[in-house]
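Starting off, we have a lone chain in the form predicted on its own, written out as structure tokens.
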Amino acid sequence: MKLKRFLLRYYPPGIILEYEQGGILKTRSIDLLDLSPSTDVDKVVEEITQKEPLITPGKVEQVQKLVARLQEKIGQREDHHYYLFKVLRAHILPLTNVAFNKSGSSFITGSYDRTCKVWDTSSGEEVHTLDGHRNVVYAISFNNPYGDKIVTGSFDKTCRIWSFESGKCYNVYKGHTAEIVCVSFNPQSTQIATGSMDTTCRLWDVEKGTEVGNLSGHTGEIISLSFSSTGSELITASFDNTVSLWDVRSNKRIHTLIGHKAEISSAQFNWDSSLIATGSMDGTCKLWDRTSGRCTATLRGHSDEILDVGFDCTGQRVLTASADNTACCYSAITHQQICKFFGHEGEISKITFNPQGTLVMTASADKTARLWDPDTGECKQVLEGHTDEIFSCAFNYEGNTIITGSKDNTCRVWR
């Protein structure tokens, strides 16, 4: 094995090692999830060099500089105020979803008008209209971090994969017998998972355009899915009140996470895929140990349905958004509530951390999105202007641009 170069990853903090083995270029990562401004850099570097044979004595000084740079980035807390940059009259019918590519230079919008549109973030210009579906385009995603492909899932029961560069459709995946409501690329961008109202999840080969797995076992619609960070496992969340954990290689179910008393609305892995968070219509969020499939905590901070859950980039905090007009932030380690976010006058359907973990964004039926301090629960800014419910919102990778999607048929870019 020969080390070729180091790559820095800011969110979550880590160093990627690019090395050659048997003539093949490979990568592996050193995750520094506990790194903070007060961490002893020398101690961290010592631990890395003890565990990592690729880092020879001659490379130690370079690693020290990289860790120090990561630490400096973590310590930067910008009090950024977001201004409305563009209002995009994106579609002739309401939007369903919005998503950025990795760099945030482009984003996509899905709509009830049966199309997905590709936009240039800096100019607000439409780049492509991805036209071909015969019903609502409900689920959309880039193959981040690469960003050269887009997947769309539709109520027409098909999934399509498109070229970001040309807007041409590469493949149409047929097989589901009901609406597709969630899609995801695996981290390697070699497979796509689709979840459907037909109660199944299907796996597709990106290059060949063929079905490589049919994950059946749920008795209700699948409404959320997520790959683990290695891409070897997948979770599916269903209206049958359960979440299933699957081995992608064998297509076998590893665990069924049973405990919720109503439909699941959202399920997410944390960064290292050691934990799974599930939100339910029963008003609770549960944390599960991925290895054993056991429930390790039930977070009861809401008086109504939980509509969305999410982790910060290191997987140490978990967010919940509810139909009770509030949101909560918890420690994923101690399970204690850190703070509660009060202020919305309608249900909160989406919640997310910025990449740095210093801000929380919520999208609500009250036509606003809000930005919050995750340590204190203080509302830092209200993003106003939409004339109908906001149901989708996203930060770019740097955290300096936001997109919000609304039932008013527009998408707004804030920076």
The other form holds:
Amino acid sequence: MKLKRFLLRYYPPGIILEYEQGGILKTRSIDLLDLSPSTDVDKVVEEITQKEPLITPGKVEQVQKLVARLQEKIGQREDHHYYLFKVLRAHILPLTNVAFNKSGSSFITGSYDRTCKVWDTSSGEEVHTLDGHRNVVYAISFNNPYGDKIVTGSFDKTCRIWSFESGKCYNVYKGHTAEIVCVSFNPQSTQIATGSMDTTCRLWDVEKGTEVGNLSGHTGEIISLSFSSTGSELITASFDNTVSLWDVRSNKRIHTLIGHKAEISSAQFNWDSSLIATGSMDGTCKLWDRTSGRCTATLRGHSDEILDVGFDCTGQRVLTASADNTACCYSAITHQQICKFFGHEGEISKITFNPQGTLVMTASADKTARLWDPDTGECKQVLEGHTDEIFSCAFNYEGNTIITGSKDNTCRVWR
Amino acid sequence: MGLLSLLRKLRSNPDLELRILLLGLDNAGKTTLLKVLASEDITHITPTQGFNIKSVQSKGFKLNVWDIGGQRRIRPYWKNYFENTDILIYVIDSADRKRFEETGEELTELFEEEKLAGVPVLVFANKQDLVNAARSSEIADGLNLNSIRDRAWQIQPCSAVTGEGVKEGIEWMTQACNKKK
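For comparison with the form predicted on its own, please write out the form predicted together with the partner chain.
Whole complex next, starting from this chain.
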């Protein structure tokens, strides 16, 4: 084993080791999820050197510099005020979802007009219209961090892969017998997972264009799915009130998370995939231990359905968004409520941290998106201007650009 | 409403819920009718750029009504909403005689849609409160409704603005669904 070079990863903080083993280039990551501006760098470096044989005494100084750089980046607290940068009359019918590529230089919008459009963020120009689906384009995603492919899932029951560069369709994946409502690339960008109203989740090979797995077992529609950060496991959330954890290689179900009393609205892994957060129409959010499949906490901070949940990038805090017009932030470790976000005048359908974990964004039926301080619950900014409810919102990786997509058929870029 | 509740309305729950599709030309009064059904204020209604969905309780049924914009350029997208439709409501502006031919053509096309085959249709001859409104019998003749053999149909004169005739239409719908079972 020979260490080739170090790569830095800001969110979540970590150092990636690129090394050679038997002539093959491999990578391994050292996660520094607890790193904070007050952490003792020497101590962290000592721990790393002890655990990691690749880091020889000669490399210690370099590692010290990297950790200090990460610490500096985490300590940066810019009070960024976002202003409306562009309004894009995106589609002639309402938007569904929006998504950025990693850098935020491009983003995509799905629509009821059966297309997905690719946009250049800085110019606001439409780069491609991905045309081919015969019904609503509902779920969309880039293969981040690469960003050279786009996947679209449609109410026409098919899923398509497109080239970001040319806008050409590489493959059409047929097999589902009802609407596709969630899609995701695995982190290696070799497979796609699609979840459907037909109650199954399917896995597809990106290169070959063939179906490689049919994950069936749910008795209700699948409405949310996500891969673990290593890509070896997948969770599917269903209207049958349960969440399933699957082994992607064997296509076997590892656990069924049973406990919610109504439909699941969202399910997410934390970064190291040790925890799963689920939100439900029963008004609670539950945290589950991935290894045992047991529920470790039930978070009851809402008086109505929970519509979305999300972790921060290090997995230490959980967010919940509710139809009761409020949102909450909890510690994923102590399960204590850190704060509650008050102010929206309509239900909150989407919630997310910025990649840094210093800001929370909510999208609401009250036609606004809002930015909040996750420590105090204070509303930092109201993004106003849409003339109908906001369906979707996203940060780019740097956290300096926001897109919001609305039922008013427009999409707004804020920087 | 959000995207999630869209998915919830999309799933079929055949025993308790009916999926109702509200179509017609632009300015026929679809959104006004929808709001009247949901007992909402109708003073500020603008042309629908996409769709509106509302749920209404009636006689033990939950009616999920999908109101789709009727402007010419978005009519090709009506197809998006055909699947799993239990009842089609077609709204006509009874006072806009110049467009009877156009509305008839659109309706005929809907009748030919495979995904709407056998779906009962309720035609609302709307805007009966206007003096120059055509009578419903006149419209039924014009649209050749009497020749329909492959589905249940009804024409109901109404005025969404005054609320007259709307209740009768809903009653027919729930009956048509009871018969279907």
